[in-house]
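A single chain comes next, written as structure tokens; it is the form predicted alone.
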Amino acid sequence: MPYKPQSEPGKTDYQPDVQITTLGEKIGDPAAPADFPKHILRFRNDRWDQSVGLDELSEEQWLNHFGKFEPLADNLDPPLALRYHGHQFRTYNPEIGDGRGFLFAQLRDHEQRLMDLGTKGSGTTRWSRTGDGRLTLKGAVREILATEMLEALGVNSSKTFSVVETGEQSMRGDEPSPTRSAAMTRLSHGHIRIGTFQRIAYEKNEKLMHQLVAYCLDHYYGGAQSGDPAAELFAHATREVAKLAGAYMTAGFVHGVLNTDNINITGESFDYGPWRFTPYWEPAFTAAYFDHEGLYCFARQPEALHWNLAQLASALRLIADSDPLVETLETFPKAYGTAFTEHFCWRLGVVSEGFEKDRDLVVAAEKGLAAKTTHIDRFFHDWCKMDDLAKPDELDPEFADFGSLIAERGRSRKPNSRYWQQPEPCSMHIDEVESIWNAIADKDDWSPLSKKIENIRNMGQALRNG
């Protein structure tokens, strides 16, 4: 089925509706929030607040419960720092959780999908080992202009929901300290990692398992349908993570981090870290500076992620076949490329014409953008501006074989709002990021970064219009 992106958050009532806690005490341990010595708003999501039915929450009650985390009324009561394990860079670790944050809520959303609300720097927990549980203002900003640039461009993500900062002060061996601290709470349907299942693989727990799966069907995926829950919940989450893949490789963004506990089992984006977009079609570019070898580069992402729903299904087969697991991870690159083309053409604004017809179209599109003349955004800013398909005259050298395709097409959008218009497309490179930053470090100056969400909210805006 054609592409289709997330819906615009709509208006809701509170409704709290917690299941997490069906699973029993093993999948996480209570917490304790920290007792910070300021609470000051720095970011409310004035969209998704609506969306969950807390938009009428007055500020003090807001910085009271993603300040202090009093907890929501009739919902989680401690929260809980979840429980999971994980392949960090290919290196499994056991000794992970929950370290700077915990499940702080459940609720229901305008679509009435069951969402957490998961907490960043909070605190320390029990898994926090040597960690201070905290987050550095700068990581909470740089978190907000990650989730609202990929939220615009149609990639399933999590939301940045609140950022409080806290009065504290973080060192950080990776920038200038001390520095300025934050609690963020993150809107996310679910927090349910492939890690959670290999922590339960690894301890052997057949009964967790089987209800974990069943709690994943049931909340995530409209319940159990095959006498195979554990192969059917695969089968969901291939295609999820698989639609992920090609929404990063068509955004151009290098999460960074792709290891088994950052990987949802819904298919959506979360925890971002040392997360960048590439300004050019670059296969090598890498996001973080310690990814060495870059395993987790722009051109490797996909495969990351194959990798990393096989490691979800040696954990399935402690109650499930292998047989079937295996065949749908073969199904895997397949949806990957029908993912990643759909997508492309969802961001061209173009009708799509089948696999076979818009591979052709994107792999053109790929062998001008691979020239390096033109940046990645600018490319689809610019090919969205013309009012004309037959123009392919007005297009780079590099991307002769693309006009000559694209003329043949019909839009699915047409390039009328002002968006289209602007001279300069909206970007997110690295240059931005820290100049936003900086204006706030250094002169507490908020408006870029309010500027630049309500440019991209308008990018989203004009992305949806089709």
Ligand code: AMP
Contents of the next structure:
Amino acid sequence: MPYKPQSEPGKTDYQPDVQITTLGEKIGDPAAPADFPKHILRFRNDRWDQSVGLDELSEEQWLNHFGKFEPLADNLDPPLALRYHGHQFRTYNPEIGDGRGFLFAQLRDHEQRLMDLGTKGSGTTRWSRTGDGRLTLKGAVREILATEMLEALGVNSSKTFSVVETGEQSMRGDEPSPTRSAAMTRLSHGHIRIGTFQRIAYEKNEKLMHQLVAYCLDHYYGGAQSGDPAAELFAHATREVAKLAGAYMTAGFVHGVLNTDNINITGESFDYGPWRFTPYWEPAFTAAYFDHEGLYCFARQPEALHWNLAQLASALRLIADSDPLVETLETFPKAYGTAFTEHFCWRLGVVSEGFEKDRDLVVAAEKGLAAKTTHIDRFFHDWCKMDDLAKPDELDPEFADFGSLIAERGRSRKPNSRYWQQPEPCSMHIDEVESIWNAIADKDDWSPLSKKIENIRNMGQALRNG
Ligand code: AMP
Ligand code: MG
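Can you return the structure of this protein in the form predicted together with this ligand rather than the form predicted alone?
To see the whole picture, the full complex is given below, headed by that same chain.
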């Protein structure tokens, strides 16, 4: 099956629909936003605000909701800091939860999906431990860049919805400090994490586990179809997380912190900290400086996600038999292989010739990329822009196998977008991320960020439409 990227934004009216409270008071705790000295609008997602009917808010209204966090009409009041646990670098941590964010609102999008607006950097909560509840402005800018790039590359990701600079200075051990701060809001297809299930299993709360399984099936997967809802939900999550693994690899993306509290039950990628895009196809490329073992390095991401699914299965054992869970868990490698092949062919823009031939093509491309003579984005860009796919003689020798396999293929899109005329691919390597941030830090110059977002969105358009 050809890969189908997530939906495009559309237009709808504001449709509040608070469902989280049906799960009772053990799912989250009332939270209060911090009282920030300033509210300066730095980013408003003008693609996605219309999709939840918030595009007509004035700037003042926007800042009231996404800087001061005044509740949206008929929505959560107060917001809820969600409870969860998680395995962090494989060690179980029962002390975490929303420590610098909360679920601010729930509302329907243009496809009637139940969406969450969740915050990061909005102040301390019951779960902050020793943290300050804040997000650095650099962290917010990095999250904008990651989410825009992933969306363009067809990865199922949360959207950065709003960034408001708060006028506060924060201290960080790993950034020049004091540093500017921001309150960020993300638009996400839910905030139920594997860690949410782990916490409920830890507390042996069978009733809530049943309720949460039903909630996820109803709101994210079209409702229960069988007499074994936990196994059914696990099958959905396994399929979607396998797709996520395939998408990360195709994008050359390294999330950096694939802990179970950062994995959404919908398989939507979210929570961007020390992420990076690897320039070359380098299996050991690691994003987080504190990931000393390379646990979450580029090529180990599918394995890390599979391991996380095993933790979900283990939590679901509270209310389900193990056999169907284990059976589903074993489907992951194949599901991942299929998802990776489909996504890679989508990015190449070639017509599918069935799984086996597609897989052989991807293996040949990977072999060429593994020689590390060509950046990943350059490779895709050059193929996508070519008038004629059949030019194997122009290829470097490491891509000879790829060239002979691709020569006979058809295109699935026309390379007629102006984006493809650019000599350079749109990448997101660390030097550029730092230089976009430095323009803001040194001169308060936001134009490199705006230009980059425009270029990324043009690439996304070209990949989707030709
Ligand atoms: P993360 O690695 O960003 O997914 O965060 C892991 C946990 O630490 C979550 O429970 C966060 O809410 C919490 N956390 C991270 N940074 C802060 C902070 N500055 N203040 C309070 N809690 C934080
Ligand atoms: Mg997190």
